[in-house]
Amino acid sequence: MMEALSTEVLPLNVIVAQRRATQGFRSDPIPTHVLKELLELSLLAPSGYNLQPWRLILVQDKDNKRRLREAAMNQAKVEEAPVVIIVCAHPNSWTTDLDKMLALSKAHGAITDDDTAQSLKSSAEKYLSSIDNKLWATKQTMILFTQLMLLAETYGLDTAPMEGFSESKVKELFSIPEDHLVLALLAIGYAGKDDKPFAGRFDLSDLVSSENFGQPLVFEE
């Protein structure tokens, strides 16, 4: 269990309001008590049957954030921003990490007999192997990603999601196995330009059900 928060946070309905992506950054740096704070909260996401398929690669040295801006279309706030985030998803990590994860549901006590630990085992395994696992991480990895987003806005950071980048270089630039997934940057610091405005968003009658596709939502007064 991590340890009582060091810094105040704001509320959270007040950031998915006001959240715009940032255009500019500061070079001041994050303190290490809040980028240590915001990572173990960021990695208590769920996912499907625990497996956490995520990978992170924290990029703050000079040298390899200007190598990065040239895989991300010389965006200039990956060199600006004082931490950038390549996010990574593994499709095959039920493969690697099943019985890891088994092990610590048990010793979390989330499982408490070897029949329960078995049961999920063959679960699993004859449901992931059965899907695509590639679009499967992927889903997993975004409610991660979504997390941490949100997360750095409350302790007061600007941030600035991108998915303009070659895959394949950022791959060669930091060592990425092959099998995993790049699946987005996130840059993450104080803004040093205005955010982008608020460009509006559907109504809610326009994507949102009553109980069948196309049927319109009411709310009774």
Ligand SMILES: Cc1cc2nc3c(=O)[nH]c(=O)nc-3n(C[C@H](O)[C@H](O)[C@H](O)COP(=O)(O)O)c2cc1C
Given for the second form:
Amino acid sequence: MMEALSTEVLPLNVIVAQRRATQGFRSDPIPTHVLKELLELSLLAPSGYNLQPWRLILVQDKDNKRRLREAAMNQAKVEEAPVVIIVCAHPNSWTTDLDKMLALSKAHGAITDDDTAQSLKSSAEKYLSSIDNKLWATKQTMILFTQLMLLAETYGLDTAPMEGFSESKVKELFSIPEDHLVLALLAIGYAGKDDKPFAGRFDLSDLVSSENFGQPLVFEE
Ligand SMILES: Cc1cc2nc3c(=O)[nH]c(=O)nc-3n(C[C@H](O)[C@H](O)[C@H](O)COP(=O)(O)O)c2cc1C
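Alt. form predicted together with the ligand, vs. the form predicted alone above:
And the full complex, kicking off with our chain again.
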């Protein structure tokens, strides 16, 4: 865990209400200590069995950003932003990382005996070998992605999430192993263009039910 966190950050409720997908960036750099803290905090995201099946690539080099832009439907923000993060998921990481996770839990005192470790391992193996690991790793990694995006905004940074890219080209350009998934890009920096007007969201009543699917939720005031 970080020793002393920056306290000059914007509250999360304000961020969630005001965040927009940024249309264009200035070239101003992100202070190194902010970038480091942002990454360390985002990596505190929760995951099933604490297996953390995500892998990130920070792209800051001009030429690499130009190449990434070409693989990302020529979206200018990829080249403009000081930092673009390629967010990958590793569906099979559990096959090697289970022991690493158990050792970490032991080191932190979260697991204190071998029986508990062994039963957790058996339960994880049973579950993870019975499900679609790509879907599993995607679910987990999008939590990390969301945490990263919102945290960046709390530091006064602007973000642009992107799914418009060729996964195969991005993999080839950045030497990403074949069995990994490239889920999204996140451009981070300082907005250089006005946000597009807020496009709204569907009504809560269209999306949230009470107790049973489709049953209206009524708030007693
Ligand atoms: C996972 C994800 C992928 C996205 N991909 C792109 C993209 O490739 N290009 C783009 O211009 N916007 C992209 N967007 C931005 C969305 O269009 C935008 O978030 C949505 O219209 C709502 O607007 P808002 O974020 O400003 O409220 C993406 C957003 C998310 C969450």
